[in-house]
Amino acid sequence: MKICVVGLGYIGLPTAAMLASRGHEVVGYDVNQKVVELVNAGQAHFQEPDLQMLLTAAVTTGQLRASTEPETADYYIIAVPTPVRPGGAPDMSYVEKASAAIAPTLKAGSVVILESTSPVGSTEMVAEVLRHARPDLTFPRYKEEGADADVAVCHCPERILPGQMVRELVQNDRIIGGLTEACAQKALDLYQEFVTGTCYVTDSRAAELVKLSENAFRDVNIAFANELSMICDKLEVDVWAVRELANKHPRVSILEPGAGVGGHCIAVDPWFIVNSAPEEARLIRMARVVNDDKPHRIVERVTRLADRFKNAVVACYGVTYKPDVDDLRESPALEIVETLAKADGLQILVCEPNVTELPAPLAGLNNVQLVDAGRAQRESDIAVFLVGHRQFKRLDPNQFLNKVVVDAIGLVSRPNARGV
């Protein structure tokens, strides 16, 4: 089969190559002349586990190439980002394009398959942009059942992880969510290919809500673990023995708190519930707040503390939005920085292993350097821990004792409960 994949980025990118490795004939296609460049040229345009070795193979074969166009295909995979507008509104500008740049190579059995996590309704918009640019074919509507259509539209939203991506495409289970249920089946014939859990078909608007689901579980969750870190702040309890104690407990399982909450996922999707049904999604707009608030809070402490020194030097640890990756969007350990750095009178030491450079809102910044982990601890007065790199979580503690720290992730300060 031959496969348009739209979108090139953390999520288009992994799944060319994974459909390319399978031997299928890949397309993909994506409107930054670089990163089409790169792909051609075999190379990854960020970091992942496997991915390189997996993109060399697809491209050296000839199985994958890239294109500022896209082309006719069977299969076309749209993996294009789905950000919120200010006010939490989701952005739906990347989808509705794509959708409009595909729309002129459609053939008769083609299948357009929506992998961006998008709100619900999502999958009929899509199809109505599709209906719309070719009135010379047919479309389904959603749970039109029995009623022919010449392209299948559905809805398979990623489930991947940033750091295990090549093998999460394989392992996890799937959603197949159609407009029909004929729509589900063509669908499910091309993940079946790969994927080596399980495939659950469903409607489109159910998968939708099932990924939004998803992320607002864990974003409520970790909002709870962050609120109870503020709390125990405010009362001058250790967070990290009341959580450990807590979990004592044989039906409780308390996250780990930490600088905030990043990603493309977990702190974008939630908006498109409480977007979606603002009056009922109460707790899921509230956990976005507490989330969203945490960096605030980590800022205000440091800067609280800065005013013991002069001129204080703060050792930031991290900047990127999970430990491991070189991932910098929605990092609220970049916001920290950031917002440090623009507080009058502070040194900042960049620690971060993941990237070679500054971020853009860091470079250029006068009191602002990159640095090893070595001169971060031997040249500060604060030092901030804010992301679980494996490089910091092999640092002594002890070298950090006439420091003051702020550990937000817990990893020189925990305690261990004795029991007795």
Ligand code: SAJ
The other form holds:
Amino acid sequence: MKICVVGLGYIGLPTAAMLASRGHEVVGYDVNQKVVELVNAGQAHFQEPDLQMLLTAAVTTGQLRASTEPETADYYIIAVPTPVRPGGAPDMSYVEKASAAIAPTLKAGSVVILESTSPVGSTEMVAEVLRHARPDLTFPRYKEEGADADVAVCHCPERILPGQMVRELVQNDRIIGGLTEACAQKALDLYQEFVTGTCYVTDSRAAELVKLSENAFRDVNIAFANELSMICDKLEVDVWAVRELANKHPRVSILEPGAGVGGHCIAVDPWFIVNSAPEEARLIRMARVVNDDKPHRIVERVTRLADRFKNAVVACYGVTYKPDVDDLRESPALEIVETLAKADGLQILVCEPNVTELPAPLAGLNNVQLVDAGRAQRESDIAVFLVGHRQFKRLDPNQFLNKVVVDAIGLVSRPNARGV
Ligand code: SAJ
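Can I get the form predicted in complex with this ligand as well, since the one above is the form predicted on its own?
Below is the entire complex, every chain and molecule, led by the chain shown above.
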């Protein structure tokens, strides 16, 4: 089978390498020349466990190559960004451009699969763009079964967790949403080859909303935990004790409060639901507001505590969007550190084992330094724990007994509940 993967980013690159490792001829199409060169040189352009190994094998065996031009294929997998515009509307321009770019290369029998997380109706939009560009071919319409179209169009949303992408690509269950049942069947044939989880077949709109619901569910549940942490701060109760003990109930499972919600998915996708159903999506919208507010609360707390010192030295542990990744996208920890760095009179020590230099918003600020954990501990007045990297979990909590600590992630202050 020949497969054209459109977009060699966080989802497209592991997917392309995986499909190549299963013996398919894969061409990765990306508009970014630098990414194409790196992939052709067998180099991943971001860190992800096992990805480099998979990619090296795929490129050296010649099963995977990258190009700045799309090529005619049996299957097309679109994995391009779907960001949110200020105000909450989705920016579907990358999907539209990707669809327009592949349209001239389609042949009768091609299957086009949208994997990018997208608002309800997007798969129909892709079919519309293709139909407009290729009047010589027939395309399916939503739930219009009957005569087979020349080209099948589906939505099979990606569901892989950064940090575990390669494993989850194979093991996770998949949702296969066809514009028609015949479309879904064709996509199913591809996914069943490499997915060891179950593939569930549904229609494209349901598949779109399933994916959005997964991330909105997580956002709402994290918002509950973050709101609880703010309530606990106000009432001077230890949120970690409350969470631990409430979770002893057989039907309660409170997620972890933290610095806020980051990454390119959970902080973005709920807006697609809110934008499509603004009157109805009240809880989902409020969860976004609560999670977006969390970094401000942490900044307020640190600056209030820093007033006790003259030119306080603040050690910030972690700037990535979550533990054990080097990804800084939409990172609430980075937002917190940046705001503190721009506040008056604070010296900031950044301890982040997953980066080798200060990230862009902090580089060049003369009150900010990237330091190791030892120096951060020795030289700081205030320790602010923002991301629970595995290196930080090995720190001895006793080292921080004589410091002012703001522990957003329960790293050193997490109590053990005593069961008697
Ligand atoms: N977080 C908390 N408390 C928690 C769990 C997470 O504050 O208890 C924070 C993290 O620190 C991070 C953010 O939430 O800032 C999101 O992290 P995450 O690990 O929950 O999820 P992502 O964004 O890395 O990946 C999600 C996953 N979706 C779900 O778990 C429902 C993944 O499976 C999706 O493929 C991915 O979004 C995506 O691409 O949509």
